[in-house]
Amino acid sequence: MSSAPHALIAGAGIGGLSAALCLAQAGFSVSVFEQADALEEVGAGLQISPNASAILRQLGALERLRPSSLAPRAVKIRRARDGALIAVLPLADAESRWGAPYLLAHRADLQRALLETALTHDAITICAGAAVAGFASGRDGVAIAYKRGAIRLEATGDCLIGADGLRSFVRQRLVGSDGPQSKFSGRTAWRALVDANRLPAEMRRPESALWLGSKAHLVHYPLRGGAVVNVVAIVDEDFRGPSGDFWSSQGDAAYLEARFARWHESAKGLLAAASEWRKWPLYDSAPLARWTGGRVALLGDAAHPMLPFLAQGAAQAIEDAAALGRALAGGHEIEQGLAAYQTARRARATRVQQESRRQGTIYHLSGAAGFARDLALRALGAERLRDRYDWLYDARPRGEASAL
């Protein structure tokens, strides 16, 4: 009996762990190489839309996530200057409408649910503290070099999946400097977790809130059973900061206070309740012409970094993983399977990239353009607004429409 094909994955983030689970279901043995010594609790909130939660359910990770997640009743869109309600996107019936739940969760909780699920699979090995440092793809397999401290080691497999994020080493080696490079978008994201006990009841409701202002917007929603509120402020600004870990940059609360000085008191009170801010620059990239080469493929941010204005970064990585598993299931020839994966995913991921960029422009309109946007949202009404997300959220596709 022939042995199972062996997949090597660079990166144990959400995309890498999802890919490991999908490939294990497809009959692969999987080795995941993560440069961090341990999967730390970094990041903040995620909106896990039904197109992703349906896949998490199939992988067995959704039930592990549910106790720490929250299903919002709606997204409420408000005007920055006076808090006026502009529009409501209903979400209470998300599962019956789109085939899976819409959830809010901490990034670390999702990563933990995926890791715990992966650790139940005998076919999956997680190699922490192992940074992929080189690879070569041949006709019969792929070989990688990886570092554990000062020690350089090697591993071989049937394919290599680069799920190593925005600054992907695998993408750099696969595509080179000729491919599109990630560029600063002119916006920064500020994140904080606020103790819910410090906030009024209106800020603790089981819903997601989106405030639209001039050259800035604000998102907040409860996490972890309502114990904390996740806050994200995104502003148009220049950025001069550390070139390393985006999370290492501490934000100056005085800047936000001045930047949001003309916003409604409720929004300003929320910002003032945060004890610490972390900020990082948002990067964008033109679509890659190819995600694969030989027995190597890219996944998630390594393949299609996208702005967060549709909250789809993690969801699209999870979709990639599912498509990869389907393309390589059943003992298909590896290179053909990876090419089929690219074909299945590239157009949709590119569209989400483009729509996310467009959404950011809409969110940050000011003056007459912002006034017209608000009128258009009000005129749509809840049902037509929700219709615009069917193309994105539906786990059972029913045709496509434009995003907001």
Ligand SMILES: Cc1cc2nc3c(=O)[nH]c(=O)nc-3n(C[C@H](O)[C@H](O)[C@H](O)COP(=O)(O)OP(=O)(O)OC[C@H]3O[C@@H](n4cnc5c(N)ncnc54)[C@H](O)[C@@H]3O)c2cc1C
Given for the second form:
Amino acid sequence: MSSAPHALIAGAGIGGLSAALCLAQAGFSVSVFEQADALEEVGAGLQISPNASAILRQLGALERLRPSSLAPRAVKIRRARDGALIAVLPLADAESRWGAPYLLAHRADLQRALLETALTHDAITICAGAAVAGFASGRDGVAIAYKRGAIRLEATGDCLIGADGLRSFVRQRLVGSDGPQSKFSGRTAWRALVDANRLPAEMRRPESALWLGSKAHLVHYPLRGGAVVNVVAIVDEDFRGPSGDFWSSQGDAAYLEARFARWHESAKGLLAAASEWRKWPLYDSAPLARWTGGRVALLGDAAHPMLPFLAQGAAQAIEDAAALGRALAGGHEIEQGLAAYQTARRARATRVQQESRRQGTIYHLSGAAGFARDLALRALGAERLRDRYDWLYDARPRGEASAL
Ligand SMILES: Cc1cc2nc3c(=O)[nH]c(=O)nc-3n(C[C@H](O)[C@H](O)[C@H](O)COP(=O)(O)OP(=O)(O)OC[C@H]3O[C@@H](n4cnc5c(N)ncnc54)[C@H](O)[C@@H]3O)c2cc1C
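Right, the form predicted alone is done, so what does the form predicted in complex with this ligand look like?
Up next: the whole complex, starting with the chain shown before.
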């Protein structure tokens, strides 16, 4: 009897853990190598759209996430200057319309739900404190080198999945300097978690709010059963923060106060209630021509870093994982399976990358163009606005290009 094929995964983020679960379901034994020693509370809120939550449900992770997540009734789009309601995207019937719930959750809660689910699988081993530092793909398998502190170790398997994020080591080695490089987009995201008790009732409602201003926008929604409100302010600016760990760069509240001085009082009140800001430069990249090479494939941000304006980075990583599991199930030859994975995913992920960039341009229009945008959004109305998200959110099976 032949033993199960063995997958090596670099990175235990949302993409790496989802891939581990999908590959275990496809009959693989899986070793996940994560450079961090332990799961950390990094990031903040994530919007988990139905195209991703359907996959989480199928993996058994959704039920673990549900208690700490929240289903918003709508996204309310407001004008920065006076708070006027421009449009409403209804979400209350997300599950019946798109086949799975639309949820708001803390990134760490999603990562924990995936990790706990992975730990119930005998086929999955998580190696924390192990940074992948080299690999070689051959005809019969793949070998990796990884570092535990100063010690260098090796492991072998049938394939390597680079789910090691925006600054992917695996991508650098696979594509080299020939491929498109991630570039600073000229925008930074300022993120804070605000104690809900410090905010008025309208900010605590189970809905997401999107405020559109000149060269800036603001998103907020409650998290963790409504105990905190996740705030993201995105502004056009040069980034002069430290170049090291971009998750934990501190933001100066006075800068934000000045930048939003002409915004409506309730938006300013929300910004003022934050006790600490984290500042996060946003990177963008042209689509990679290929995500695979031999027995190695990229997944998630490593394959398709995207701007967050459609809130799809994690969702697309989860979709990648499902497609990877399908492509490698049933004992297909590994290199062919990885090529089939790229074929199944590249066009859709590229479209989401491009639409995210376009959305950012629309959000930050100013003057007459911003006025025209608001008029167009108003004229569209709730139903037609919602129709525009069908291609992205619909989780019901519709061929290989779909989420499921
Ligand atoms: C402001 C903002 C808001 C966002 N909002 C949303 C949203 O609402 N919805 C949504 O779906 N997405 C959102 N995203 C995007 C989302 O956070 C990312 O796209 C997603 O986390 C990518 O997952 P990943 O697993 O590919 O990478 P990551 O989450 O970055 O995980 C990569 C992992 O690999 C590890 N690693 C790195 N190098 C190595 C190595 N050499 N060896 C071993 N391990 C390694 C890292 O430690 C990390 O754990 C947002 C992003 C931003 C910036």
